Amino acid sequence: MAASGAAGDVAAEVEQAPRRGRRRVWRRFRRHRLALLGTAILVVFTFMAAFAPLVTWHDPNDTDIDALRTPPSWSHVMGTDEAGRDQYARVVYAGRISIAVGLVAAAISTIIGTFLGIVSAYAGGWLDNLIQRAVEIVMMFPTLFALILLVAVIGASVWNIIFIIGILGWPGKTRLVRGQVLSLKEMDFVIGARAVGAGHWRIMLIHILPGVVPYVIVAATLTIAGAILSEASLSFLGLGVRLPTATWGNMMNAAQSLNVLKNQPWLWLPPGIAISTTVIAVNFLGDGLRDALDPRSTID
């Protein structure tokens, strides 16, 4: 009876372990006030972008020749641009493009980087050397220069920009994942799985991948901010998404004029604030996730 009772206690303990782990992560994250603030900001921005028709009163592409570059007023709370388009509507709708670029590009680079990092570390040998040389070649080129070159060759559509930013962002994640896998693959549970005949793909996906997920999540979160800034940089230079489609970057393009910078701040200040606020919020979120998911943390 005592043995069966002990076995039942052990089974219950094993069953409750994942739930306790999630509660511990949430408790750590909740203590990071800046991460909570960043999450709230991102939720608000994402909600506004997703439901833009409900929170705006003008079509972002409608022009009004009687209201060209007018300052903020009751009818246009953020003023109008050089074509008489409502700035507030364009900032909100631009969030759809800029946030989507960040999310999808981060997903692409994270999937590629995680896959190559696991394969590189687990396989070792010539395959590891080949992947690491590819990492070094991609990292050798300045990111902005490579973005400009590829956009000029492929074109500047939204999906092309997402794809280009995504395929240029994997090397750092590959190195991060590789470093974690090199230590994980020598752990007892991996050696035990190999001893009982588990296949290589099963070991990589079932036993090793969960161990690198916390680091991948943090890296992916921070990549979102980098992707948003990359798109904004391209659009500011006139190489990004073409008008009349609004993005925060191509709205900032108006700031290239000294007259606009000095006398018409409503043309560049709202998208500039949107970019900086989103990037800072994502960084706060990444810091909070890093602290909450760190298995070596002693803060509970």
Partner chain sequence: MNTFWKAPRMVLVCIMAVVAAFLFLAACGTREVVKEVPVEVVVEKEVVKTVEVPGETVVVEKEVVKEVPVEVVVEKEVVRTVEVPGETVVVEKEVVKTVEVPGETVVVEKEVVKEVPVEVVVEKEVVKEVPVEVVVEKEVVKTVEVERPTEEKVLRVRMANMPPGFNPHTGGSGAVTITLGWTFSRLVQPGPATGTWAPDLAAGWEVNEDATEYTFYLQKHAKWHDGTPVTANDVAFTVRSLLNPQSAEWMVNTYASVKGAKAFQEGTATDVEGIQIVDDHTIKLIMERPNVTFLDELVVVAALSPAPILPEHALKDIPDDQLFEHDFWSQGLMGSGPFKFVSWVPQQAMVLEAFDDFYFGRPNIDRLILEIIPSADATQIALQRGEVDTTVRGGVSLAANKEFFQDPRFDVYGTQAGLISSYAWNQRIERLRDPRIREAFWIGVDWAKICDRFYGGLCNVKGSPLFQSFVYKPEWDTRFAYNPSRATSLMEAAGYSVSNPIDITMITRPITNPDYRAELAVQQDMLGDVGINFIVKEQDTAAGQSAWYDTYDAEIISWAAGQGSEPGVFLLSNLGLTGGENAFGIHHQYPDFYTAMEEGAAIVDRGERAKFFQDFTETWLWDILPWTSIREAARVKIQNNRFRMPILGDVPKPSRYGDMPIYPIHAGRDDNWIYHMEQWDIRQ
Given for the second form:
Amino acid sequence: MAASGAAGDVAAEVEQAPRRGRRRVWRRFRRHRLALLGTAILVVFTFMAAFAPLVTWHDPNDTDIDALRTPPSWSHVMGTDEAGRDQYARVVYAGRISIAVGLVAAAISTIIGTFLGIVSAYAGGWLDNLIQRAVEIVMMFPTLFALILLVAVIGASVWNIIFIIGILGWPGKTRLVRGQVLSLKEMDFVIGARAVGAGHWRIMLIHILPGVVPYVIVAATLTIAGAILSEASLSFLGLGVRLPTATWGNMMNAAQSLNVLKNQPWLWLPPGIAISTTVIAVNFLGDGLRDALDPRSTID
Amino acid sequence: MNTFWKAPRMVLVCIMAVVAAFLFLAACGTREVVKEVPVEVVVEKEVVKTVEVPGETVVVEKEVVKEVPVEVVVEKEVVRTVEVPGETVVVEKEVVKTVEVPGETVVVEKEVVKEVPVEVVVEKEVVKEVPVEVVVEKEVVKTVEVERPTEEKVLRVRMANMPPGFNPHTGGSGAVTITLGWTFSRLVQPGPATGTWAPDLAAGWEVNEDATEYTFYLQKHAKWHDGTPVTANDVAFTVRSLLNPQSAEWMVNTYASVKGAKAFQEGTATDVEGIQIVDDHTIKLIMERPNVTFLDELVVVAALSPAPILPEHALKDIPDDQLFEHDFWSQGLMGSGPFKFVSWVPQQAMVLEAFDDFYFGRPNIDRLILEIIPSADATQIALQRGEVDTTVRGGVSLAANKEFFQDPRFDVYGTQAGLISSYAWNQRIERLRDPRIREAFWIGVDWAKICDRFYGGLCNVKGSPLFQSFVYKPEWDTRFAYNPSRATSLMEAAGYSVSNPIDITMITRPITNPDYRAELAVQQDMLGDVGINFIVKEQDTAAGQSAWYDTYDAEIISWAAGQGSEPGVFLLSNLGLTGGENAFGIHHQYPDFYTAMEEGAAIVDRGERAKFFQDFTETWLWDILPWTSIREAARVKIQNNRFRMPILGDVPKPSRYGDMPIYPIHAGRDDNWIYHMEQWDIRQ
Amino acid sequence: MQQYIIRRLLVSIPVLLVISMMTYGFANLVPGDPVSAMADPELMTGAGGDALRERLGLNQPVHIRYVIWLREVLTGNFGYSYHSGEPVLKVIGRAVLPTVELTSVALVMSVVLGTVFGVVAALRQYSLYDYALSVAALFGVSIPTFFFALLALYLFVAVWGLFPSHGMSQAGAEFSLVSNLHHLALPAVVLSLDSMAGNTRYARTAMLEVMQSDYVRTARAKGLPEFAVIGRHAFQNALLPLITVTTLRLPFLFSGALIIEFMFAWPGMGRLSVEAIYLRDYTLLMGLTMIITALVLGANLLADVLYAYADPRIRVRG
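Now that you have shown the form predicted on its own, what about the form predicted in complex with its partner chain?
What follows is the entire complex, opening with the chain shown before.
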């Protein structure tokens, strides 16, 4: 990422941000209506997933061979799926896995990516070189290719899949962060802090990290969507989370057939809407955070 | 401000440009799906000339004149003199008229006049020079409407996965052998309708009294696609090549019963002792020991298709250890079968062309195109739009099958699977040794209902893997019927219950078919109710094979195999003695089981053999239960009904999906795909 | 510059080496080998094969096989596929062109349209355009590709019959460009949707940022017409991060798009790679990894060089 005057502004102002107080950030965030809506949706979804047994009245894995693909009715509000399971219960329980995959995998990749990006740019020299080579190496592997190979090696449990998706996502963020930090570290306040004798970790954490947060957040929100969809792709290849656990991805995949598309919308609409809504909500949240954290935001 | 309104317009322009490009492409390339067949009226004039000569000779001359506009009539006259033992000389005159309309061959008229000379030597000229005394000329003018085909007959066939290669030495995949069956010929072919082996490259064969000598009489007119005649040497070469460890056949049992095969494989003999070339077109294969099932062993077990005969003249100069990498197998396939290899682009298509000199006659279909379409949905659309005529490997969903069943443009029928679908148990694992667990597992699932719901009723639960019609007893079907209460009590006796379930892990290949995932979820749910925690682990074929056959750490696997036509061959080849180690882990536990099996396979009389294996099922197999949950699901085939496969006849269309006709097979699945392909046709 | 290129090339040698080791290692960690993969996927029959293993050299330990492989590759021999027996380079060569055709068209489409949409959304921040485009873009990122592909197949092929259902040209017919493009349109559009959505968001963010920067303010203050401000100053600068994002996508250019290839029966590197993994075709897998990596390294280098020429600041720094 090229250095730019704009990034300097961000850093300079973000540096002052803590002094102005977090309240201001919150105030700006609150004004971002879509962000609030996104947050509300996420809270509701997470709540439903966490308390799934309380909000559903069927076991998600309870099959009924005499009621395959039945349309919505009073007892099955979203109908039943191809194994006669209650579609509503499955969507809710699937949220547990899918939200976890999205959030945890995004968190893993963002933390690794940000950390390595800052260290790489700040330290420079051989460490920078080494990290950049590592970035290149991981990025060379086509994602799906690497996913398949790794799943084949370590097996397809939920946590393995989260871990694999997370571990493959960091290089892009490392590059992004490194580009930002390269320009930040030449800024007056960083040089000043160093002159005052602040430790390296302190400079990285207090002076540099806040400067890259807006960029990282936007990237991270897109990663959440990417992670949920990666899990879906794995399901498509038959390498996803094990049977009979539901995820939004494998529910979409189970509906992947022309006849279902035409005749049984209750099989693909609920998981499809769940994925889209979650992704859109996460992105609104990301936008809101970015605008709130970005001191040049015009909303003020 | 002025640019602000320009910007959205830019978007509009972009969108419009994309849409326009999209539509342009859609319009310019739109392919006609249903071909209009112009009907042309051909006036056919038949002139029957009856020439009556005083005395006894009556020459009847029939002349058919067809008036087809713009055509070139090529007349080929073949005068064949056949000498029949005894002194009669039959002169056969064959007039082949080929009417060529620019582009393609339209009407082939074949007129065979057999003239048996009684008093006069008849030659063609002579006929015309017979003094005409009374000529009765009758002129019949027939007006026949002939649909003139607008293009060559092309059959397009879909296959889901690309065959990884075409080398029969290593190709275990059935996809490979089907395609090989189209280009190569086999000694014998399965006769799906007759339930026996039918002549192929071997026009006939003889087995001696004690089943130690098999003599094959090869087709006299058989030719390789390059015109070289097929001889007994080619067959001998094939046997050696498949047995040669250097060329590394994967399944080394195809010709393993031939005398001296073992010594040759081990390198202690330079030739296979049991090969005897009698003459150019006769070869005798001598067995190591009496063997009534040799023809069945010619089927490549894994691929369920008879092993192809390879051309010696094309392959003999390739050193054995380079045979595998030779591009004969990828770009130079040459056999003696009905279709000539034209091109093969992996992941896309294989193009084959009718072979004019095929020994059963030139195929009706001019070109056979095999297209690789992995997605079932794309296939469904391609079938509906007539882009492909049928699908040979890999089907479409049950719902789609039912839709095609309603569609009058398609023939939908089932073929016997020829496959035993089951779960195979690794009895090395201590936990799984209790037979009560296996029985509870089997009867704890309502297979009949699963067959009904997930296979549209085209599936049967079987009580034994010995499906062969002369062995299988219908009453076995109910031996392991759904009985959850008995399953629960069996599990309790074995020490497990719903609250204290046993974990049983099954390995199956990655499942992309939602119906199958649903079926497994139902099984999991039902088994959970009897105290079995059924875990499904999806691993690809290589990993599954390795866990089952190499490391023996698979607990149960989803197991399928071809039934074959002989119970003994099936049991011996699948319970693993020929393959070396026994994957089921019952080899050492039940040595008597193995001796019994071998004895049974050697019984010469078919009736006695049947009786033996019936008892064997009820005693041994039901005690040991190497396989459970055995069922047979018919394979549903969808064919555009312009494609005619004579063996099917007119496919009836009953009102209920579950009543569709199920065609029998002989040796393995998709037998009808390699049976007399020259008779296939396309209705224009 | 020359020195820079040479240094980059030297640096890429250890990268290639490590990638080859990792791939070889992982591929061999997966249970099974080429011989156990030779069984029919529908069946589970096929014990034995030890003779074949020996013949193919699979009885050697992994590290020895790796060294042999490396030695051969250094002499330019990438080996033969374990399954088809064809030279690996030939197999790959056949798949590269269709892959690049599909992915490059999709990439260009997604970058160009994504940029336009993003820039417009930024220029009219918080307008109806902005929201509509944002929501559309989000739908784009949030729906699984396979579902889009199915939807496209259903609407454009099954219902409206505008495009062929499979393949990259009419099988068995002479290759024709029109037919090829006709086959290409649908998969390319579906493929581009995915990254177009991301690009729209990146472009919007970048443009918003640039619009508030000093030099745009200066340009405006100078009294330059709005068109020049946006066109010359803002847009060009907003493009730079987009170029970076695009170069990150270069591996995709060569490694193919598995799901699209699968759904539309497009013969490409994605399907080939997955086949290679499933069949444990180690030589093919290694060949694929090496070729893709080398191509991507080359493309990255090229992108960096071009980038240096495009970005005045980098040029100044030399």
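Numbering follows the first chain given and starts at 1. Note that the structure is predicted; figures quoted are calculated from it, not measured.
Open item on the list: So the chain moves as two rigid parts between these two forms - do F145 and Y215 fall into the same part, judging by which superposition fits each C-alpha better?
Closed with: Yes, both C-alpha atoms fit the same part's superposition better.
- [ ] May I ask you to give the angle in ° that the smaller rigid part rotates through, relative to the larger, between these two forms?
- [x] Comparing the two forms, the minor rigid body swings through 16 degrees.
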